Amino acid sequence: MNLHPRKLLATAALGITAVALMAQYGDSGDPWWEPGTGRNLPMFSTFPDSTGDITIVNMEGPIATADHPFFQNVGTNYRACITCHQPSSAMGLSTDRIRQQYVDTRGKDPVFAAIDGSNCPSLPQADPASHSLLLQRGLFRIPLPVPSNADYKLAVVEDPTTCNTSTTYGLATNTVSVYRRPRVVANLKYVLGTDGAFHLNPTVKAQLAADGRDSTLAQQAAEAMHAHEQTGRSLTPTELQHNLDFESQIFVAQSADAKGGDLTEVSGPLGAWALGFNKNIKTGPNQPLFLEASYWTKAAHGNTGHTPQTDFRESVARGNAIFMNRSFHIRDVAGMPGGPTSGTCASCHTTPLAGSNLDHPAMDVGTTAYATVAEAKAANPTLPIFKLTWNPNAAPHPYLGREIYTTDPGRALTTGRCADTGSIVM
């Protein structure tokens, strides 16, 4: 692995804690994109991952990143958008890469900024334990106000992070700290269900944050740069437009699999090249969710016997058929219209090439809301647990009643409606 001189010096002086981290997590070898370096981003970039290769495609060709707001720090903590949306992590952020960066920089990289890269800014920032949710699970702290119109009362039941019980950062200041991963910044043509034309104020059907608090890509970008980069100012229309232009033309996909081989071959599934250049793929209702995988069945290769590649591809074809066609009973999903029903995986994951849901984006599928403290703690022992108690005149959660324990109230922190507790973007 090639390291920046600063990283080499940091590694040499790492000490016992970092050596222990290195022994535990190893050296991933992935490059890390530092803000402000002025590197060029090629039209095609390929990086290894745990199962093969991913490929990044820039539809508009190579990008000179000098003075580009996505790649330059415009705030006060030396971060840029690229800090949390690394090309080598598929324009997101992998825990392996985060842990390696902690080792390389002794925890000094801007990604570990106290404001949200630690469990709480009041914790000792030199201690790896203060960054445990980011290092172990890729979770950043998201501080949000309790809505003034909330039809529920919120209390902190348990808080391993200490932030929600803090007099400076916690509920005493009407702030709730939840912990979430950054989303991938790529393939937005499909994620948002638009025609790919991004402007400063297009209202999109998709929700751009887990709790649906942003209605436009511009709003999301401005909020992220203010909160996570601590810009301390409003971005100019030109800066925002540069970000939107970049985010609307970047595509990423798994391009090779160690068992399945080249995924971008002419007869293969849709890989990064096809994602980037196929402008004719339609989004919206009644469109195929993914490309048909029948070319990977036994019949497609003449029943010529088994190899690791053919076995893998047949497994993918079977999985695709199950996802699209295997029916089962769906119940107890708050936010899903119509109540209990029979359906397939594709009944909820309806957006072609994205797997999200543009018509009913936020649902409670039981990943954050529970009927008892014990259930919440057993599911997520490292996260805070909140108790939400409904006001007498509020409509209850349709399946969990009038008192809920949750590790993340989800959309209820946006709408103020207790019935939205636990509902998050699919």
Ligand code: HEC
The other form holds:
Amino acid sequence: MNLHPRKLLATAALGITAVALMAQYGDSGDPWWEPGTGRNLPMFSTFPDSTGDITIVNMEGPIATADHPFFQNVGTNYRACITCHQPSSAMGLSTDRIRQQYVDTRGKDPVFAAIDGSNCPSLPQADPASHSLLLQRGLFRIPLPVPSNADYKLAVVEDPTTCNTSTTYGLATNTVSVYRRPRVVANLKYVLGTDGAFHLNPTVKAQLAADGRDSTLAQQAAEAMHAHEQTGRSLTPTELQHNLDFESQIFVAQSADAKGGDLTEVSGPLGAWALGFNKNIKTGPNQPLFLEASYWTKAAHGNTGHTPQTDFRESVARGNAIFMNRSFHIRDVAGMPGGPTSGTCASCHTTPLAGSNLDHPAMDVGTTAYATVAEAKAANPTLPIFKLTWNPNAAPHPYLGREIYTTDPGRALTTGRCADTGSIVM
Ligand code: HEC
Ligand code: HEC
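Form predicted alone done, so how does the form predicted in complex with heme C (HEC) look?
Full assembly next; the chain just shown is listed first.
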């Protein structure tokens, strides 16, 4: 059966009346979700963002969180998964929210824990400057082991956070600290590539995290328990299943735009519903990525004069056409099969609605790896810079060779391969 979301909504095939849907919208409560409060996460929660609203949808209905390991602190530092994957930040964590929380709690919230909520645990924790990467850029410290199969020498060239040269936390202990934002814990079927079912197959292999180091959600959850929540124990099988069930069925999308109006209406993109119901998570030829070409074009409005709303919507439709069709020369990208080529944004961002890529998720598009230290510093003055010198026999990075300056080696930290330096999962 073709479960097109628009048809479903139009015929109310879910048995949920529009009135009931509306009643659950807006039940968002306090925008900061403390772990352990036991409040329910409704089927719909809507939160303002800088251009309108986002809506979170639990496809399977409201969730009681009282005993739920995603929402309860199961570690030793009063954090839970929800601490860094907040509904009001689209299941990630926005810098606005982080700064507000710093003001509201005078920097005492567990999100600022020394271990990774500061630039380095050895810095004076009461000083906001010690949390500058989190406060200014939303970045947590991710300490990773230098891979044992690494065919390179790694040197610290710049260390603005002091952590990579620290004798307790740094390279001396075979640890590399990179700084990364929380990834969105929603819409995960577009990351894991399971075919449309609400429940993800926990054994499906994917590339999770910026460097793709976790290949299943179970592995990722175990890592988060240990690294972010500082707990010695593992999740029980029941707790793990709760987390996987939750992560399987939660979707998020922009639901209203200040100019564009309602983005969930039946004749429009439908927001998070569409992400939840969509079965087409693999790209095929001529697959529309974000919009079905027609619904926001000038023709669709019947040329009935123009308002700020129709202007905005037509602009979105034109942008979508550019994203899908405007061809440009793609070069100096590592990890894209086939070498330099002509393509569009959609040549890399292939997955319908989400813009991820299930076949080649990690590429180096030049956001973290550079040929010279000056370039790296100019782009990222507050991040550490590493110099990677690869073994002369290693297959070189296709355009940076074997001597690379980088603020985050990305996938090379997982694979130990020169050619993967700077490759980040999109
Ligand atoms: C201290 C903040 C913090 C806490 C607490 C936390 N996370 Fe995360 N989470 C992150 C960061 C940062 C990343 C990105 C890591 C990277 O890219 O290396 C991430 C990434 C993820 C991802 C990968 C998503 C993707 O698309 O690749 C999942 C899934 C996830 N977290 C689930 C969890 C779960 C489950 C828990 C609780 C057991 C948890 N997180 C606790 C900060 C946190
Ligand atoms: C060669 C492949 C490729 C092409 C072409 C490409 N992208 Fe990307 N894009 C990526 C990768 C890989 C990432 C993640 C890399 C990173 O963060 O360093 C990314 C990240 C992004 C992000 C950030 C997403 C986020 O969650 O932070 C946006 C937005 C984006 N691309 C938009 C575009 C647009 C618009 C175009 C067309 C003008 C485009 N991309 C063309 C590969 C590509």
